[in-house]
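The chain below stands alone and is given as structure tokens, in the form predicted on its own.
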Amino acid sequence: MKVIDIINQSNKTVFSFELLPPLKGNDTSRIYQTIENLVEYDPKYINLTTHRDETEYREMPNGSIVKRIVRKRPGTVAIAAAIQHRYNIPVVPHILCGGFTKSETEHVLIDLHFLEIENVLALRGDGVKNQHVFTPEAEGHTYASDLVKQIVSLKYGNYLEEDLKNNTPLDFCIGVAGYPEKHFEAPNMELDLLYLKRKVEAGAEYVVTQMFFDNRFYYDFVKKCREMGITIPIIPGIKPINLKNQLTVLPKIFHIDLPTELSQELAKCRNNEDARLVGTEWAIMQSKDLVANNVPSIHIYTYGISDNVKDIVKAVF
């Protein structure tokens, strides 16, 4: 089932969550355990992240430096299919610009179609580590809006090879990302909203937001989107804090603000267990307020940790 249909057909707020594929060399047991912990609360769909290749430099015993290209979390397509068929829950794999060519993207979409997966989240993705400017592959997309256009074109049977005949349309529901506190590369919120509108005009059917810890950012973001003519559902993304060091790590990595009250409570924590309790209660408070304001869905970033997420959905849903 398509995410947009799930949202449109529901008369209440639903919830979804996001998983990381296992690190190379690990099995799927942790992913399945996370799902098992949450499945009784009726998640309507599950997002699965995709990761680009990374460059590593390793010093050899003789002192030379060897460059290696590695993908630390392979297998997104296969794991997405395994989850969907095992649990009968729609899965939303992430499709990236960064690190992938248009041809590779097309091949992934064909595979997803064969595996009966009909939802994707189209993202630009991060650049190469230690590079300050995002650089696409030589035959890749620079902007998520162009990635959306490629996915939409397949709905009409338009493949990259123009001489193909009897083409099968590939019809995906497409989600995109939105940033209540502005994408860190955008010079201002107005231009960031314009970029989002381009993704919507290209064919995106819903927006899922970057994490935020003050619901006022989300409500203001939705208001500005509506004023811009963006009318599709906007799904808030919630990240439960699990570790004490996330007080400083999350703002640095994701370019977000933590409310003063939350920061003060985390600063008092003696250990990670204290921080997890604070983070869980804060996420419950956020989620209850969002549900009371009739958001279409709440998307929870689990990153493979499900105990606190279980406490949240049990309290809210």
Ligand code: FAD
Given for the second form:
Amino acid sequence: MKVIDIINQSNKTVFSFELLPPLKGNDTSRIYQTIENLVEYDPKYINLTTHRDETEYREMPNGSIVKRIVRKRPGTVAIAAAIQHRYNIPVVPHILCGGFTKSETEHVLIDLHFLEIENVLALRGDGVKNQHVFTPEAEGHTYASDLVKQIVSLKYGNYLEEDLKNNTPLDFCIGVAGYPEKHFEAPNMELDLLYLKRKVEAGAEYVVTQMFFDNRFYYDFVKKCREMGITIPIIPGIKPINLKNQLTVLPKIFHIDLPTELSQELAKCRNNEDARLVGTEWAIMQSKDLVANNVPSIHIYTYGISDNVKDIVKAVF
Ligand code: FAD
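Pass me the form predicted together with flavin-adenine dinucleotide (FAD) as well; I've looked at the form predicted on its own already.
What follows is the whole complex; the chain from before opens it.
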């Protein structure tokens, strides 16, 4: 089932959670354990992140530096399909511009169609480590809006090879990312919203937000989107804090603010267990308020940890 149909057919807020594919070398047991911990609370769909190749530099015993290309979490398509078929819950694999050519993207979309997956979240991805600006592949997309256009053209059976005729249309429901506190590269919120609107005009059917810890950012963002003529559902992203160092790590990585009250509480924590309790309570408080304000769905960033997510969905849904 498509995410947009799930949302439109539900008369209350639903929830989904985001999982990372297993690290290379690991099996599927941990990811299945996470899902099994949450499945009784009726998640309506599950997101699966995608991770591009990374460049690593290693110093060898003779002092030379060797460059290696590694993909730490391969297998998004396979694990997404395995989850959908095992639990009968729709999955939403993430599709990236970064690290992929248009042709590779088309092949991924064909695979997803064969595997009966109907949803994707279309993202640009970040630049590779130590790269100040995002650089697309030579035959890749520069912005998520271009990726959305490619996915939409397959809806009409238009593949990259123009001479292919009588093609099967590939019909995906497409979500895109939005940033209540602005994407870090955007010069200002107005331009960022204009580019979000381009993704919507290209064919995105809903937006999932970056994590935020003060719901006022989300409400303000939705208001601004509506004023810009962006009318599609905007799904809030909630990240339950579970480690003390996330007090400084999250703002650094995701370019978001932590409210004073939350940061003061985290600063007082003696260890990760204390931080997990504070983070869980905060996420419950945020989620209850979002549900009371009739948001269509809540997207929970799990990072593979499910105990805190279980506490949240138990308290909220
Ligand atoms: P875009 O929409 O392309 O925007 C990127 C920047 O370019 C913005 O600053 C925007 O304002 C600007 N821009 C857009 N269009 C134009 C234009 N035409 N001209 C000039 N500027 C423009 N990353 C991963 O690697 N894997 C994942 O699985 C993943 N999942 C995510 C899930 C969610 C819900 C979110 C919110 C983010 C996720 N990310 C993931 C991170 C995401 O890839 C990064 O935030 C990335 O930097 C931006 O992606 P985007 O799709 O928003 O890009």
